[in-house]
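Have a look below at one chain only, the form predicted on its own, in structure tokens format.
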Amino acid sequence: MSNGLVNTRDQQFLLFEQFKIDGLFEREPYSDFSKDIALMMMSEAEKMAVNVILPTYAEGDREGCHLDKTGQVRVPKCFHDAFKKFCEGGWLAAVRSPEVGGQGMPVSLYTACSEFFGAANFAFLMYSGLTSGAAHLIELYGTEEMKNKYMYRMYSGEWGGTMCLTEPGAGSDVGALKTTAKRLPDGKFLITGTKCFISSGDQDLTTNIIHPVLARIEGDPPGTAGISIFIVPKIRVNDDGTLGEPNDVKVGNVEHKMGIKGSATCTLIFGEDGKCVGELLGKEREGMRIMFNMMNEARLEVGMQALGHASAAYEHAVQYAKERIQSTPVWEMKNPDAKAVPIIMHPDVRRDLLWMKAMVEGIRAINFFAAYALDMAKFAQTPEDRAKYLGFAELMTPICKAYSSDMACLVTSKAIDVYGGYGYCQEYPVEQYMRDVKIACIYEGTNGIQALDLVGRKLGQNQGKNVMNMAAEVQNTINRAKAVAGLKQYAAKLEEAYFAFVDLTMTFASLGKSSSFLIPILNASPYLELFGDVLVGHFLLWGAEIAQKRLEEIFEAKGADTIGKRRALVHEDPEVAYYEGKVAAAKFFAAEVLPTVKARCEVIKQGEKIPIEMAIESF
């Protein structure tokens, strides 16, 4: 069930029992797949993660990246062989079409595979993820010449890729960028400017790096409306495909970071000598629209980064708690002959582990469902269904990114708590999980930006139908769970939270048209967390409904007609143990977290503006 990184049984439950992705394999574009093939691919991904990528985790962190005297960034040595094997396995372009060298894998299936990779070493995975994303932009918007020149070599892993948005004075405010593009007689452009915090900005894994760069063509208007996007290779490519001379792209520095130290985060200087040439990708002044294709993919990948770290931290904490002998149980405190027990026997530790379990399974479901929605949009037979599932993916993108990363930080922190003092030491991996996951709250748009995107854009998207469709999904789960023995009271808790959240959403809609429009903006982050809590409650209860029915079938088949016999089966049958845990996690979340939703909604509805009204000098 677990390899110390990911609970594979829970992955399979979500894919095949809850979301039933094998239905995707019935027709195009996924008719070449089957459940057996999917399981085989997941098994291969697990082997790649455990045997090839995981050994680079601590070593890559210790070695980090450095800039040598020639201006070349050197990544951890152990990454080289792993990257080669990863690309040879076809994983870099797994979700891309076979026509461009990919495997055409369903997004939901690759998402499960990528959880293994991210849990093993996300700093390593970033090199391939950014390359695939940059190549996909060329696939979508490039000319045939560009595809032949750049895309195929990127999808194969021969060349790398990046995403160049951020500048020293234009971080979250991309529209304030100062990088310029000057027209050349041959239709190309001279690029001049500086980009910072560029992941994979330079590395020695590939022979060339292709940078998609946001810049403003001289004379174009200010703000995001005047931004275009350009393909800027590190080394120029000749017409015959051979490498030419360097393209005046220099590395200013490599950041020394808190975590993901194996990922080269660089400042890049374009055109310092006036010789940096770029090619326009797509149409002029459509740079932001084009780049959002990659940004949205990247935000979903960050959600998976969070999940991978949370999953690995939880799995390690459970194993440690089962092995670490410490203290007698509280009910034996007065017994002088009592022996110390594994710390998983202590109530406080069990509570922390169950919270972690519920949260990991919850954010796994959120991220897997967003991927499933992207698949269903391709699979849809009607425009209405396509719009519905695309709407789910759009609505959930900021939640996948922000909620998953916020909760993963808490999960990794609790993992350290389970280990105690040892968790704070580098002897064990949980301290690195916490260091590595924090960046997920910050890059690809800070979580505050994600919350503003949710409240300011996503709630009103498609005339509010995306939110209404998701609300209908939650209501359906509530109705089904009410009919399942043992889940009725927990369905009622989800329903109370759901009604309170819907009411708050309607309040936000009305405030947006009044003088109190700052209330939704001020409370965007709490609102996103509330949305995440309701979705976790929904997915966990949906899973519990399925699990409870399976348990009843197993109990009947095995003649377990008493509580004692059923409890015995939990210890004897791994499937019973898994389903029992699935139900317990849903009940715990419903009992412990969902009742807080209504109170938190009421607090927001009171309309306090204290942070805004308080004088800056008083901070």
Second form
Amino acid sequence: MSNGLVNTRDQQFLLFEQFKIDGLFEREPYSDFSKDIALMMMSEAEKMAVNVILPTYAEGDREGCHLDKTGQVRVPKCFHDAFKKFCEGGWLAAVRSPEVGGQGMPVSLYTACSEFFGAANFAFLMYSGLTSGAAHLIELYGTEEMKNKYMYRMYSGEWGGTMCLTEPGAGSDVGALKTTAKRLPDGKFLITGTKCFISSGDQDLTTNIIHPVLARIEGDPPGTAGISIFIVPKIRVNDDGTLGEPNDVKVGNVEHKMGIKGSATCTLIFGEDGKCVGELLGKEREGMRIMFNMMNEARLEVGMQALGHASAAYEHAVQYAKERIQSTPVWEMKNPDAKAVPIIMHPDVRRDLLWMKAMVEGIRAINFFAAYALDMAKFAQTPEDRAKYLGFAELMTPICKAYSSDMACLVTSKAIDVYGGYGYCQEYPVEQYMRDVKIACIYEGTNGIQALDLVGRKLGQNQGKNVMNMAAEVQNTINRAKAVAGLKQYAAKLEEAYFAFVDLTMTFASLGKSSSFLIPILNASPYLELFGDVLVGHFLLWGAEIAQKRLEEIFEAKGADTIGKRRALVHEDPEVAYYEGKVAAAKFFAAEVLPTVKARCEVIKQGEKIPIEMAIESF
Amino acid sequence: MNIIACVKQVPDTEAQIKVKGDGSGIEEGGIKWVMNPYDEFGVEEALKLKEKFGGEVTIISVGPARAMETIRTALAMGAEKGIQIDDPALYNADAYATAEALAAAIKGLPYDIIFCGQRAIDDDSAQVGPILAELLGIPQVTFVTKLEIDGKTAKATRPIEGAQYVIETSLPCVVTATKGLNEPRYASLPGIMKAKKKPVDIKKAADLGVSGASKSKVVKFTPPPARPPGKIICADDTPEGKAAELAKLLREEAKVI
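For comparison with the form predicted on its own, would you give the structure of this protein in the form predicted in complex with the partner chain?
Below: every chain and molecule of the assembly, starting with the one above.
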């Protein structure tokens, strides 16, 4: 029976049958791991998610966060015990190096665990996620003193962390920020300014909070090039490690949001009384470059949030559709004695469920592969390999973030459709998935910004080699799938989509060279979606090719030599049912979605500029 | 303190059990295996005693190769070492043969207290702990929800219908754990990494001087009968009519009133 959150069989398929991450365990830095250990960790993650985190999901949403009379933010009460258990389990710093208190876990393996945590309650997961990310900045750029003072206590979960970029007048345009840093005689800085939409900005889970804050040192140039980054504790830390005076960081308010209500989204006022002291992290005017380390990780985590919610919504919808009895089947229309059947028997519901399944498995593959690419970059033996895999991760980051969240919104919406009126009611959990996931399209750079990052920065990165390497991967999948009897026609569909997409990419590249940016920029979002569709087609077909081989092996071992016997096995053997589903989802996606890719590419290439040409007054 | 915790690997409580076509057992394909939940209470109590008094926790399990996962889980929770009794003669062993093998393995070890789950959730026999205590010739307290140890004696609380016993016994003894005793901890990531380096002895029945022969034999597994479909009462659309119809059915068909 399903745990209602994540299909562990599909996770294991991706990790061990498709990407074969156990190859990573052969040498440093992952030689302490084995497949057994990986499975045990995934199983513990499932327990942590289902038994500890999931019970906080609805309760955290109903209770929300509030600012108390003393100016302290209170998170949902049930988060406290769960946070303690989560940190004790070593999950907060799972992917960090053992030398700094982490577990040195491969990112791809942690990603499978994190899908579970995000599916159970992403609002809860944000407190630890931001803490780990902020501590990592100190690990990469901090002095030894800063590491001793802050980093270890953050990785253990004793203190929290945040990421302070956004200001009321500087969201997508970070360069417009107004927070200032004034030099003090001792080399530290006085920080003054207001930051808004700060996740985990204040909370009562930890005794202190360490804020990485973007600010401009007085006299530095405007724009992003003049931004530096500072470490600003909520409460000052004495040299002996004890807590000192409050550091003049005040909470202006806590936002009342559509979703992720358990995550405290705060306005923070730094230095209202002129007493907020920060320490420079890294070099002056390198704040954006430094912060991007955290932002890139955070973007991948947002992709995982999207995946987690989509997965949980799908698992719930399937379970409900198997149990909910309503209406007689359409082929019994004229039979007055026909009995009502589970709604999964109705073609329209069934079709939606298969689309959801294909999409969930597709974005799972995209996100897992990006994580695997990060591991491979560490594991690589040659500089070429390292560059190749790092290139995959960089190229895929905006797709993981934006495509996953856009698709997850649709998946969670369809889950509500499957539940009907009940899905719209709080009594059932799916409406919360839809509310909680919408933010994934917005924060960490809106999906519009992600599309611009893809088109304007990532396509041309590494002289276009990253995108060419990815194209070669897709071509390999097409070639392999063409050799499998039942998949040939679907491989042809992927090939047609792939050619059209490559052609559009070349068009964008030549437009970029001739400084005709408007068409690529105007169509950046549809382009990102096309890229996502081609990647889903690629990963699903790659998986189907493996699944088809496994099926043949099982059929042979069980002597299923006729179609009748093979069909019967689907009902008896859960492995056969899983592999058949894998193949069917790939075929469905190839048959239904991929044929639209070519037409959508053509539309963009026609170069229509109607939205720009139409006057604003006409809107 | 030397503490022993006996664990059994069982199908997950959520697993959908299918009986094999020939009734010789259950289909194991696709089943997720977990530590018997009552044994988890025993392991947790063992770890808490170790944290209080010092010493070692040894995990013992009778089961096939896959049972190693369950031993490793207990080691990841914090136990020091494990013994796996893996012998085909003991696959599908009854409570007596299992307890006999456990007793033989435990006899050579120093121990102050032995924990078992009050029963395993797969066969529900609730006999292994008590038989083990008898074979070792030591006291036993079963279904324990609270345990206080002062180093020499144990004071255990055991619920009975509408009341509870508080039982005092000397050590060593066997305690079978039930829900309420504690909240089992989760294996931590550092615990999992350490667990793989902890020693686990694998023993055969012959190594322990037992035959593995069961005293009872399972003749056949049969699934519970499928639940008959429900009946919707719609004879007459008034509440009175429906109530009359329901009463009639309860008396004549269900024969419960």
